[in-house]
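This document starts with one chain, in the form predicted on its own, laid out as structure tokens.
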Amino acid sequence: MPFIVAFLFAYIVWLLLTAGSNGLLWSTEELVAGLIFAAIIGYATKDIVGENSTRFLNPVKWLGFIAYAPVLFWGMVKANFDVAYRVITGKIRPGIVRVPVDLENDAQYTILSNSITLTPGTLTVEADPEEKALYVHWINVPKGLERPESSEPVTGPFEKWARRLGR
């Protein structure tokens, strides 16, 4: 099974990356190419998915992550402006931030620690799930958050979000 979703997957994501390309549909050729291609990724990736993978085919967590999308979007538009600030005045504070989160599997901490990280001016460095932290370089800490009592002042609304789509 972990193969079969693998590969839709990744075939699906060929369609919708060469869309277009031939009119609004694809061509002979584009179609057997997105098939090889689907099922050398499948075969590649089939562990790393694992038994879990029938979450990939679920249609609602697809639209968590469609709803997703503009939160993060959003995220990262408000971080561009406050590193080119940053980097046009010198006013910059940076340092590593241990982060308490709440949350329970893998999948959660994943989400969480790409989206810090696709967020301009942070980056997350580990991710501790014993430790319920993670441990995230922040371009400008302010004073008094050197050791945040919650995630929110790093993280914002991602950590909701991230428990929300891990589940």
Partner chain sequence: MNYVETLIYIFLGISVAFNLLGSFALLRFPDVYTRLHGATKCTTFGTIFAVFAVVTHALYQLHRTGDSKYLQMALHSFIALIALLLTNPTGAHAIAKAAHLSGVKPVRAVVDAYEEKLGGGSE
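This one's a predicted model, so the numbers in the text were calculated from it and none came from an experiment. Each form is matched to the other, and the largest set of C-alpha atoms that superpose within 1.5 Å is called the rigid core. Numbering follows the first chain given and starts at 1. What changes on going to the form predicted in complex with its partner chain:
Once both forms are overlaid on the rigid core, the distance between the two CA positions of A162 between these two forms is under 2 angstroms.
Output the form predicted in complex with its partner chain next; the form predicted on its own has already been displayed.
Chain alone follows, minus partners and molecules.
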């Protein structure tokens, strides 16, 4: 099963990279060569990818990622104007805070920490699944929030999305 996931992923990337080799479609040589190389890659990485990877074959998950893209993009727009404001005025109050989060597996931690690195004012320094906490560098710690009890002021809507997408 992990072989099939890795094979499909490699073959889709190959198809994207070689589109347009025959008109706007694919030439036969590219399709056959893609099958061979995707099989090699699938065989070589099947132990690294692991059994868990089959959940990424679920089409509902892909729709979820597509629905997540505008949310993330809007977060990035806000983040960039925030950083622009701080570059120009120099008003910062930095600190590394510990944020308790309620997540279960590694994929959710990866999605959440990457998302909050790209969104307003926060940068993940360390994710600790054992304590269920993230250590986040916050560029402008609001007064009274040096030790946040809940994750809401830091992660915003992204924790809910991460929990849903990484399941």
